[in-house]
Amino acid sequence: MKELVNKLQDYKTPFYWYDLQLLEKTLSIIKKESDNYGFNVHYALKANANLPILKIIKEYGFGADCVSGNEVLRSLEAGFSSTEIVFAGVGKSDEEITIGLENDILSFNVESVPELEVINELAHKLNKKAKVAFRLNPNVDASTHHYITTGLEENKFGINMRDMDGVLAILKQLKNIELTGIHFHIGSQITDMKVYEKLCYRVNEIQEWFNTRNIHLAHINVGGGLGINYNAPEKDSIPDFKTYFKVFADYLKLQPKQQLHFELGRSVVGQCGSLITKVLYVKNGTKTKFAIVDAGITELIRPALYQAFHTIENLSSERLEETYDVVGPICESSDFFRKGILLPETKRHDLIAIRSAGAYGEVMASRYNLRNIAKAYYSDSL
């Protein structure tokens, strides 16, 4: 990246910067080995909802996940079939709702018996049939961060199988609604493989479970959650995509013509994204340095919501390290990037770094302080 910075240096930071060649690079290589299974993939959207981004991923032949009407309409705005669609979340509106019905998406993925009884309601109106899976509660535990965990019994998404001989009764009085499939996802950044072989196995008991009742399913959709390397990623820079796919095709038991569906977000973009923004000053504190950025918990709240790990480079300077902090200028104690990091000296005006930035980065930007919401450029434009 630091040949970059005489071209970075021209633009009001900060900034988001994306790397659309690395971003190319690991589309087509999920794609390779998706297709190697028959495998459907969907983009989350809920990761980066940048249009020419989501104009890229499209071109891959991919569908969208989506957390929210909005989502929905930004998909079709890019281009998505709606046939390709689905929409998840816990809360969705009646208006978000009837969105997805008058665009007949590929599937409702539905997270509650209320919920249910109100998309019949909507499709009646309209004088459709709703397609939607049962988001279901495995109880499978994603050894991620307790804030970004969904698949345990005590989080508030998903149905629990404990309750399933109910819905499906009530589901019998629903004339609106077709049941398609179920659906899964049980948290994000996950990186040991073994969660999703457990995921798997409680998965294909499940499915075993509906068999039982005479319920053929037309589609499982297992989620997304693959997580990325925040250490290392410059060495790491795509995930190890075929050992992904490959866990679902050894230990997940499809029924003939039953498709396999994924929600990938931030293992798609994630590494292809970094915020790059301006040391304003350099503090002199009791035992430590500040580096004091022009960037906050407003550009990128991630390392205060979740501790998270991002990798800082100082992109100026090739002087002796020295230990910083690196802040930002919020008026919150939780407004740092990372505490006690080794930089080159650094020194007002310095460009800082600060890598995986493409998921969850500026999709969850803040005004907070009115700060200005900060642009994004793109390596095809420089």
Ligand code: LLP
Second form
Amino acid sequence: MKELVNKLQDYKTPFYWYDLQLLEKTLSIIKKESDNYGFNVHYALKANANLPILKIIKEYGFGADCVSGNEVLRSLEAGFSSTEIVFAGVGKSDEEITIGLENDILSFNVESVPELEVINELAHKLNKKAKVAFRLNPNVDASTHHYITTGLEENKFGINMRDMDGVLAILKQLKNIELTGIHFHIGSQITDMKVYEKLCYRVNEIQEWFNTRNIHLAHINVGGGLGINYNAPEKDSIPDFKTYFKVFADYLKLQPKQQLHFELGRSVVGQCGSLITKVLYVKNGTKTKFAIVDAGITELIRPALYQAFHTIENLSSERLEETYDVVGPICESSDFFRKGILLPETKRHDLIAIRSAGAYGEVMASRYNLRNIAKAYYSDSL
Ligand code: LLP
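Mind sharing the form predicted in complex with the named molecule? What's above is the form predicted on its own.
Below is the whole assembly, all chains and molecules, this chain first.
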């Protein structure tokens, strides 16, 4: 990113910087690799809901995966087709469900019986039939950080298979619901492809279960979760979508005419974004030097929340390396990006890039300490 330093100098820090060329390159690879097998990709807005970014993603013909009424509205604003929207979340409000119903979305990914009953009731009022997929808990361990593991029985997400017979009995009485599929999402930042293989085996077993009950499912949705390389954002800027989709093609037994859907977030936008921040002060501590920068947990909470690793670069300095704790200005001890790292000698006003911040960066920003929300700037599109 060093070559950009003169251009980046122009903007007020901190800000998010998006490399739209990398985004487009990533999108064309996803398109090519998923089209190989006729798979349907929905972009998970929760990773980054920035309008210019959404508009580009939409151009590649993907659907949207939403977890709130506002995300449904935002995806429509960006031009995603309402019939390509899936809507998940354990706690959809009546208002949010109504937004989905009014827009005839592709599927509500339903996470509990009480939710199913409310969707039925609201659909009845609107004289509609809601298309739903059951989010099932496959009890597959994603081997990722426990805060972003979602597919275990102990997690709050999804319905457990042992409750399914009871759920189907209730479903029979709900006249305004059409069951169209089953949905899974086992976690995020998954880099071990074996985990997806395991998910496929489990989905096959679950499909068998539905088959023996004569239930045909029009679609299977395996969620998202494909990880990115936080250690090498430059060298490994595009995840291995080829292998990823091939695992599903090889191991998941689709039935005739059944469609396979994905909900990818981080792998789509993670590497195209950086958080750019300026050094305010360099302070000598007892053990280390602190590089105090003008961004903090308010712009990127991932290191504090998940002990997440982000590559940090000093874009302004070629000087000899020294050890620093890179910390933010927020009044919390957890407000640091990394501790004890080597950076070229760092001075006040140097520009620092915190890489791989395109996913779960800007969307998780807060106004804590009454800070302003940082702006986003974009490299020109192709
Ligand atoms: N589908 C569902 C139902 C999800 O819950 C998620 C992410 C996705 C798809 C997209 O997953 P992805 O492809 O982005 O891994 N804030 C955390 C990540 C939370 C993920 C929440 N769910 C982080 O910064 O690591």
